[in-house]
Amino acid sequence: MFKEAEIRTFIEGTTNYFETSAQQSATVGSPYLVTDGNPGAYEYTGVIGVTGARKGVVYFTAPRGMLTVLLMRMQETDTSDENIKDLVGEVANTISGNARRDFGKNFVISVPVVIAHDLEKVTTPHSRSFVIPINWRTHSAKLVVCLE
């Protein structure tokens, strides 16, 4: 089971990503458990395997709007459906990739798979999932963590 360190370590690499990137802050809403189920998913979602020490997934995913508005943020004005998905595939892999940073080497990340236009595909390899609410000017996403 995940303690409250582990968690943090995904908030703050959330909060960090929209801070450095769009020099704006996120906020989070309180993280949630969801046993029963599927987490959900936005039009958009960047999954990281996760195999190692932990094994799972990682995902982030969020609708159109806003990721449109953080590519305009960092000054790219391709809003192109490709561009929109390498974005969210960037923030899934950099929020893993700092969460690797501090439980270390063995928390193997794989490189983002981007799901869109097809919230069926997004899955969690069990039933216990943690999702952390993203707020981010007037757009809600979320970061799941799915991770034995």
Given for the second form:
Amino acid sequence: MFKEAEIRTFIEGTTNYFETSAQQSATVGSPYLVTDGNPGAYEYTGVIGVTGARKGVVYFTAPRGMLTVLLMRMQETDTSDENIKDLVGEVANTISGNARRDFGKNFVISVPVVIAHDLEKVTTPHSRSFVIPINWRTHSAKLVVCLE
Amino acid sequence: MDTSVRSKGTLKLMIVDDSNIIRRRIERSQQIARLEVVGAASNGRAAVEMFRRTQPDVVTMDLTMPEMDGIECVEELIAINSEVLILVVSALADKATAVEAIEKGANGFLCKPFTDRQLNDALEELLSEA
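Next up, the form predicted in complex with its partner chain in place of the form predicted on its own?
Every chain and every other molecule in the complex is listed next, the one we just looked at coming first.
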């Protein structure tokens, strides 16, 4: 079973993403455990399937406002819905891929699946998930880690 | 006649990544005067086709992509032209993946996320070793 101590890998991946890509730190709140299978989502969600030594999903979910500003911080002028969806998938992919630094090559990740404008479609394969709250500028987002 | 990358003036760069914003970011951020972007592909299969058509000297290569992943694509590109310089740009941060990419023929590895400076330093290093 995924251990609470292992959540640190994802916290570091999240803070590193914002510091490097946006050149602006994000604040990570205390991670909490959700056991009812409903960790929640914002308007845009990038979902990464995990197979191999660990099984489950990692997803990054954020509102459009945050993703728009993040794109602009990356000097991207095209803030179309397509690019917003691209970005939310790329954030999920980057944080999940970086986790292989600690979990190794058998932490096998899929290409991102993006869910937009349909919060009910965002589901987890197990009832138990860790949620990492993320605050950046005036925006809130979260990273959800649902692994066996 | 010396046709190696070292002897050429302008070098052709192809960008391979399934993310449009990363493709655009690399194109926008790379400041190497010798590099001219000749194309961008969103998966390995499209990259092989574009590689044959545009014959780039330098390639930035994502690893996690649909249709054909980056490791397989590196092998295919090297089989077509063993002189090509390939910088893998990937979020996969484990050492084994970097070693595998190098063994298959890549010349460098840059971990995502990256700053503009890190990208340019990695490209400079790639070219200096050519």
